[in-house]
Structure formats: structure tokens, C-alpha cells
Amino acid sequence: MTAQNPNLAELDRRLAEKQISGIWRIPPGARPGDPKTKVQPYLWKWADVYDGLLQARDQIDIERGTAERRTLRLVNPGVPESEMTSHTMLFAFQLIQPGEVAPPHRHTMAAIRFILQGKGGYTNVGGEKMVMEDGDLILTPQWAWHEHAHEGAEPMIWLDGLDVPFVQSLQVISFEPYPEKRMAVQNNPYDSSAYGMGRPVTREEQKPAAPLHYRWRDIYPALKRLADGEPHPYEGYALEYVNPLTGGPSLPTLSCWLQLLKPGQRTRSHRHTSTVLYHAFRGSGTTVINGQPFHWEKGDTFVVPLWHWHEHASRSASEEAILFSMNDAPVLKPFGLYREQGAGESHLGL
């Protein structure tokens, strides 16, 4: 249009000099009918991650001011410049050696820890010491002081999940080292994970905060009980970790799930505007994403980008499969931007 109208071209030039642009400059077809993303479906193999962690263990010393964490990030090939797993979330794997302390700090990014192996490690969040066991989920809310330490005899490995790219896109990242070398552990009688849906009645200043520690020994039996009933058509048997004080997601920007697939079970295909990062905690299976199969084993990790059709299937005839996942639906739902659609269904807004 501009090339055929010299007067309009001159207007565009004068506006550009004043850092103004007419909306007519948006090319036809530039605004898609469906959501689009640069994030690509991808699967990271546990053997590669584990080998990288072992090599880093022998070469990286944890200390303040240099490498404060021995962590490997999963980089999506669709957004390599960001070195993130998606446009809103990051998955990474962390290893800590016996006797080590990952220095305390805080940041505006929220974080989760899903424990994979080892004994004797713990995370201290705001003075609450949470001993790590396989399958536990530990939360680090935004701007909470935290450190990791290891009092055991074998390496600890866990999965880190953070909302780094989302917070980065809002340009509100802040990071602060703890003013002392170590954080004290408070003598707090109220374990934030101990009371389930109850809460001790105390004086206001003594009330425990929202749960930070969801134990495998509690969540797995609940998942098994759920598996005695009818499965969700798209998710199999799934539990969402919730904040019992609000009924909302575990963290304001991140929702964590645990899903079980019985031997040979297969879900139906659906899609949604949230992105999901999956980690295979047990078993083996196949997830088909926009027609492309991704075969996963225990320890593998994969991403389902937003608005991509996907379905899960267990590949074992005798063993259950369990997927831990993290999604960004909590940042979409308050703005009415979350939609989902099952095969053969119209768009559904939740």
C-alpha cells in the first residue's frame, strides 16, 4: 500500500522520525488465527543429562560468587538464544555432593524442586528445613531466602523448575545474596506440610505459611486411590498440587501435576494454550505431539508447546508410568487466555 501511495509513504516517514507507527503497516495475515509459538516439541534423554551432571561434578566447585549451583539447563531448540526450556518456564537438573552447601540467596523467580535420587540433602526456605526424599516436591516462592545443603553420603539430584523466562519478559528479575554465609534453621513446631487440609489454631504471628513441602509418601497413595476410579480422557489419572489455603496452584505462576498411566493405557488427544514440561519419574511411554511420537523412559524429559495436539500412552504391559509436570496455566487464566480443545470438540475456556 505504501509503495503505491507516495503521500502515505511520506506520512510513514514523518511518523517514524517521531517514534510513531500507523497500524496499517501490519502486513495482511501477520496476525494468526490460532496461537503460535517458537517453542518446539523436544525430548531430552536422561543418559545425556546424567552424564553431564557427573562431568560437572568433577569440574565445578560450588562456592559463592562463582558457580553457586551445579545445574544443567534444558535448552529448547526453538529458542536457543534464551537457553530456556520454553518461553515461560525453565527445567534444569541440579547435583549436590555430600558436605556441600549451595549458598543462600533469593530472587524474584519462583522455583520448585522435584527430588530424583539421593538421601541426606535438604532445602532451607526461610528457616524451614525440608529433608529431601525421592518424589518429594519442595517449593521456593518468589523472593524467599533459600539454600541447599547435603548431610548424607551420596550425591543428591533433583529437578529444578522456574518461571525465569516469564519474569524476564516482564523485566522484573532481581537477585540478592544472603548477607551471611549460612541460613539459620528456625525452631518452628509447625511443619508446613504436616496438616494436610487443616491448620493449627495459634496466635496470628505463629500461624504456619502455605505448604512448601509435598511428600511422595503422601501424594503417591492418593494417586493410587484415584487410579481405582475412572480416568480423565486426556490426562489419565492426574493430581494437581494445590495450595490448601487458597485452593489455587502450588505457586502463583506455576502449576505442578503428577499423572499415572496404567499398563497399556492411552489418553485421547487434546491441546491447550498452556505449555507443559514433563519428566518421566517412573515407567516408559510414548507421547504423540502434533503427530510426532516421542518415546520416553524413566528420567527423560520433554516439552509440549502451547496449542499442540498431544496424547500419552504407556508402553509397558505390566508397569505403571508416572509423569511429573509443570505448566504455565496460572499466568494465563487470570486474563482469560487459557483455552483447551479436545479432538472433535470446540474451544473450551476454563
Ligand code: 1HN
Contents of the next structure:
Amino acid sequence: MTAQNPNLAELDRRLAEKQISGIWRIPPGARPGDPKTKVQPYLWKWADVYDGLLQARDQIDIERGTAERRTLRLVNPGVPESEMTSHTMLFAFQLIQPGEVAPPHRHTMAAIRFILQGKGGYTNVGGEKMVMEDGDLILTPQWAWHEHAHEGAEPMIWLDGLDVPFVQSLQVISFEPYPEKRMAVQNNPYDSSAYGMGRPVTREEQKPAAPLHYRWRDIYPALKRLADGEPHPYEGYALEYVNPLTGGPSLPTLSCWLQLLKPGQRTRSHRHTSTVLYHAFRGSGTTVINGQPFHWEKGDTFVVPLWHWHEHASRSASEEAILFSMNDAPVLKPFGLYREQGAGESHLGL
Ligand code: 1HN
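Now show the form predicted in complex with the named molecule, given that the preceding structure was the form predicted on its own.
The next block holds the full complex; its first chain is the one shown before.
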């Protein structure tokens, strides 16, 4: 704000020369009563993503040093210059062809993979070979070496979720290619979560610090059991993928959920200071975000920006809807910045 008083304007100018600024220069609008975000509610259609992946399949070869991943990012129209999905998180879709290897590397960003289609691909994280199946969630903790490879017959597609813009905002991005062409697969007979809550007894300490692989075949029956009970007013039926060692979120910066809406089910509206990226894994529904309806079907992806009222409704009379989601609540809660507010009754304008 430019000062009206010429003496004050002169003071501001002299201070600015010394890299000093009076707090009176902050415009009143910059101190909103409510959190404000540039991130906009938005929905990406599966047909557009899928078509883009198929075209990229024909034009991009996965190569070390150039295109290390055949990955499409979802760009939020409110933060276009960042090419990120929100101010804290990135959702991207990756396609790998039979016989290809996405070369090994590591970075200070944490990543998750949620598997969408194909068979025979695997991710190697820190030597642990995890074969990908539809609906599986696989974690790549920060600074863990990882590569993807495909021993199957048809293209594999998965959803990548990362904390890139958050790590970027802290200016602590580091990236390192693996010193060799391929990562070795650790010579242990199991992957860390093949036996649910059990851990095979081995002669040596071969186990990783925490399980990295959450299987559809385990989580889906668990979600169905949850849906035998009372629904959560704002979430329907939702499971958070927890780190069993800490009881905390999937990763230090990201929390992943799997959510079920029964046919015709609708939730009440609420808002919170975390941002959520949703991917519709099954079924169809409508999410109303600050009064604007977003209709989603299997494969669509949408963002609920922070402090935006939102409620979900299933749009099928016979089929359940399943939403996979990732949120940034873990980077808010430790600092007392997580807030949540529920509305009274549903005001879903369907
Ligand atoms: C990355 O390393 C992968 O390893 C996928 O598959 C997506 C997006 C931004 C930065 C790094 C991967 C990524 C990424």
C-alpha cells in the first residue's frame, strides 16, 4: 500500500533502501479472517488422462537422464505456474510398458502409488520387490531408492501421489540417481506386508522399518466390514492407511484414505484446513464443493481445497462408490494448524 502522507511515503522509501519494511504497509485484505487458498476445486476426467497416457506411450521412451518416468501431472488451474495439483501435493498418472524399467533414483519427496490397471509390474523400494495389483497402495518414503519395472504383457497404469510442492516450499529438494543401472532385489522370501499383522520369523534382520505395501485384498474386506457399522457423518465409511509402527499416517507428510459410499448414501458437509486429492476408484457420485457440484465417475480425479465446504453423495442406486484419497493433514497437525468445522444438516443441491 502506498502511503498518502508524504512524510510516511518518504520513510517507507528510505527503509526500503535498507531492506526494511513497516508493517503498516500490509493491506488489510491480506489478513483474512478465514484461511484463503489459490488452489481451486477442479475435476479431471479419466478419458482425458487415459488418452494422454496412451499418446505419451507412443511418443515417450523411458530413458535415464531424460524422460525417467512416463508421467502426467494434474495441474491445478489456481496454481498453474507450479504445475502441481495443490500447494502441497501432486497427483500424477504413470504408464509403463512391458519390458520397460523406470530407472532407480531417490529424492527427499515422499511418494505413494495407487495401482489402477495392468499386471506384472513391480516397484522395488529399498530392495523390496513389490508386485503391483489393482487397488494396492505402495509407499516410497522420502530418500528411499526406487525403480519400477514391468514383467507383464499389457501396459500398467498407476496413480502417483507426492509431497513435491510442500518439500519445494521448504526448499529442501534433493534428487540422486542410483549409482548403477538397476537396483538389486533383496534376497528375502517375503515382502513386508504379505502376512498382514504377522511377520515371518527369519534368521536375520531382513525386514524393512515399516510395511510399504497395503494390498487391496486386505484393505477392501476391511472396508466392507467397516461398512457394516454406523457411517461417519462427513466421510461415509473411511479407513486411513496407518503406519503400524507409529499408529500415525501413511507417511510423515501425507495421509492416504480409502472411502466407501453405499448406493444412494450422502454425507453431511464440513470443511477443514487440510487439502484433499480424490481419485474415484469405483462407482459414481457427486461432491459439492462450496456449492459447486462435481460429478465423478470411475477414474476421475478431483481436488477439495482447504477450508472449502464439501459433501459427497453416491449417484448409483445399486453400486457402491469407492474413493481413494491423499491429504496433507500430517503437515498441519503437529503445528496446531489443523482445524475442522461441520455444518448442521446437509444442503446438497442435487
Ligand atoms: C517420481 O520420482 C516418480 O519415481 C513419479 O515414479 C512421479 C513426480 C515428480 C517428481 C518425482 C517415480 C514424480 C516423481
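Heads up, when I say rigid core I mean the largest set of C-alphas that superpose within 1.5 Å between the two forms. Predicted model, so just to flag it, every value in this text is computed and none were measured. Positions refer to the first chain, counted from 1.
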Inset, instruction - Look at the Cα of residue 10 between the two forms with the rigid core superposed and state its shift in Å. - result: 2.4
